[in-house]
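Heads up, the chain below is alone and in the form predicted on its own; it's given as structure tokens.
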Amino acid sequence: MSVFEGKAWISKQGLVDVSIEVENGYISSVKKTSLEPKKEKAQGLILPAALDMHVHFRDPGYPHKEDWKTGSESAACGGVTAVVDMPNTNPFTSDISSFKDKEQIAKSKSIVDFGIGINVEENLTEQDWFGTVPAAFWKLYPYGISSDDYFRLAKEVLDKTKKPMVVHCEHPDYMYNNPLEKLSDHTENRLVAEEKCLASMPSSEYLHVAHLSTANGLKNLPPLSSTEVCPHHLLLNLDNCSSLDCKVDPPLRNVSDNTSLYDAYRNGKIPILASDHAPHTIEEKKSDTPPSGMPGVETMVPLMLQEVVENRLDLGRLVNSMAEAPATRLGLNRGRIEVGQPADLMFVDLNNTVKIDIDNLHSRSNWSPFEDWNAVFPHKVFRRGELISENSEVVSNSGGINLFD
């Protein structure tokens, strides 16, 4: 048995001085005091570790960008002990064979627990494995598809699913490929794609809107749906990140969009924080045709902890959005420090602000739009009671499991 003692965030109570007993990876008791002599006293705060339900670990297919080893190490050092990987790898995760192949790769390489999303393609709901595959969710993309087929497939899946369907909600008819000379050209190419998409999307309790990016999109969220926001759509805009390096889908917008999204995130209208970790190499980003996407799984929690330090965000809202809310959305019993939950924890000292240094990050992409930004990194991270990172160094080399098995 392990015992962690310190000031911990307890759901519906706030910060409480407790002793957390852990047996076989799960929390067995949470007490105000402990007589157990073998205990670890936390420096700073004990928080639930994060669940990032939107990452692209690029494995299989693009290991030069990232793989499950480097992606999961990035997650662990950023306070994330569980991720869900998106299906746009090579091959796409779109059938039972590609799902099992990716699952095996993740089990062999990942130091964090995981889920896997499956791509929405024609006749998905007719497959004999549709109701039984241990996937986290379905994912619908607007690329290479007509708008009629896009919205038809959305309705077909939503009518039959018992899992969330995550949608990249940009309307295919409003996404243009005009040449880019500056980053704002990419934004112009998709200026109304999000709001038009959301206005046409059916309402469903199973609908989850990925990476919300605009104030007008926020206004058009379908009833009953849930949504997520990423740090780059809260903190970056065309003024402070104008290089084509910052090309991302959906695009960066204006400060007014940052403000609207942040207000909705603070008050819980946007319940979930996710990274959309989408790494590419520096060479790819500097090319004449830079791909969309930026790394983020390692910096997501540290950046938002700094927002807490600077009194722009309530600690309870951060904990809910990074741990409790994504777990609830995915039907998982995790994200809280309470009996029966996995002992996924991080120790955080809010007095230890540092500059984000690329040399200390673990993604194979080896760059970040947040270089030199202030952040608070966890100094210890535990997955099911096991220490997996300490002071931004990895101390484990395996052990991740599929949370949906």
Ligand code: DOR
The other form holds:
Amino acid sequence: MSVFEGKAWISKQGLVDVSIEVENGYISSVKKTSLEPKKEKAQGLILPAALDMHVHFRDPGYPHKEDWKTGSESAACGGVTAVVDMPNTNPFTSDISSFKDKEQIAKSKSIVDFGIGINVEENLTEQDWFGTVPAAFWKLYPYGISSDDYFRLAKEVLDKTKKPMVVHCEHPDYMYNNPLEKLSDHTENRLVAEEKCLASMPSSEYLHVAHLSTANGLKNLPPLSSTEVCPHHLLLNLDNCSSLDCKVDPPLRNVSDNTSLYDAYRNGKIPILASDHAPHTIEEKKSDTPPSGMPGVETMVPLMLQEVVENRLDLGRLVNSMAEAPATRLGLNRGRIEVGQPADLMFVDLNNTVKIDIDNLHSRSNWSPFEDWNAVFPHKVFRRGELISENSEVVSNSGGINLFD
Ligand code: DOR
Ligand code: ZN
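Switch over from the form predicted on its own to the form predicted in complex with the named molecule, please.
Below: every chain and molecule of the assembly, starting with the one above.
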């Protein structure tokens, strides 16, 4: 048994001095204390670790960008103890064999727990494994597909599924590919793609809208759906991140979109924070045809903790959006410091703001749009009671499990 003592964020109560006992990786008791230092005494605060339901760990297929080892190490050092990986690997995760292959790779290399998303393709709902595969969710992309097929498949899956269907909602008819001279050309190419897509997306409690990026998209969210926002759509815009490196899908917009999204995130209309960690190498980003995407799993929590320090965000709202809300959305019982929950915890010291330094990050992409931004990194991170990172150093080499098995 291990014991953690300190000031912890307890759901519905706030910060409380507690002693947290952990047996076999799960919390067995949470008791108020008068803070007699005992075993693992936290410096700073004890918070639930994050579940990032949107990462691209590129494995199998693109090990020069990332793999389950480097991706999960990046997650761990950023306070993320569970991730859900997207299916656009090589091969795509789109059937039972590609699913099992990815699960095996993740089990052998990941130091954080995980889920796997399966790509929505023709006849998905007819597959004999559709009702049984231990996947986290279905993922629908708008690339290389007609709008008729895109919305037909969306409806078909939403009608039959018992798990969430995550959509990258940019309308295929409004995604233009005019050549890019500057970053704002990419934004122009996609100007109304999100709002048009959301306006046509069927309403369903199973629908989850990935990476919301516009004020107009927010207005068009289908009833009953849930949504997530990424730090880059809250904090970056065409003014403060204007180089082509910042090409991402959906694109960066203006400060007014940041503000609308942030207000909606703050008040819970956007319940979930996710990174859309999409690593590409610097060489790829500097090429004549830069791919879309930016790394983010290691900086997501530290940037948003800094937002708390600067009084732009409530600590409770951050904890809910990074831990409990994504877990609840995916049907997982985790994200709170409570008896029966996995002991996925991080220690953070809100007095310890540092500048983001690429040399201290773990993604193979080796760059960040947030270089030199202020941030608060967790100094210890525990996955099911086991220390997996300390002061941005990895101290584990395996152990991740499929949370949906
Ligand atoms: O910017 C993006 N990059 N958006 C996506 O939807 C895919 C992602 C990637 O896999 O690189
Ligand atoms: Zn993505």
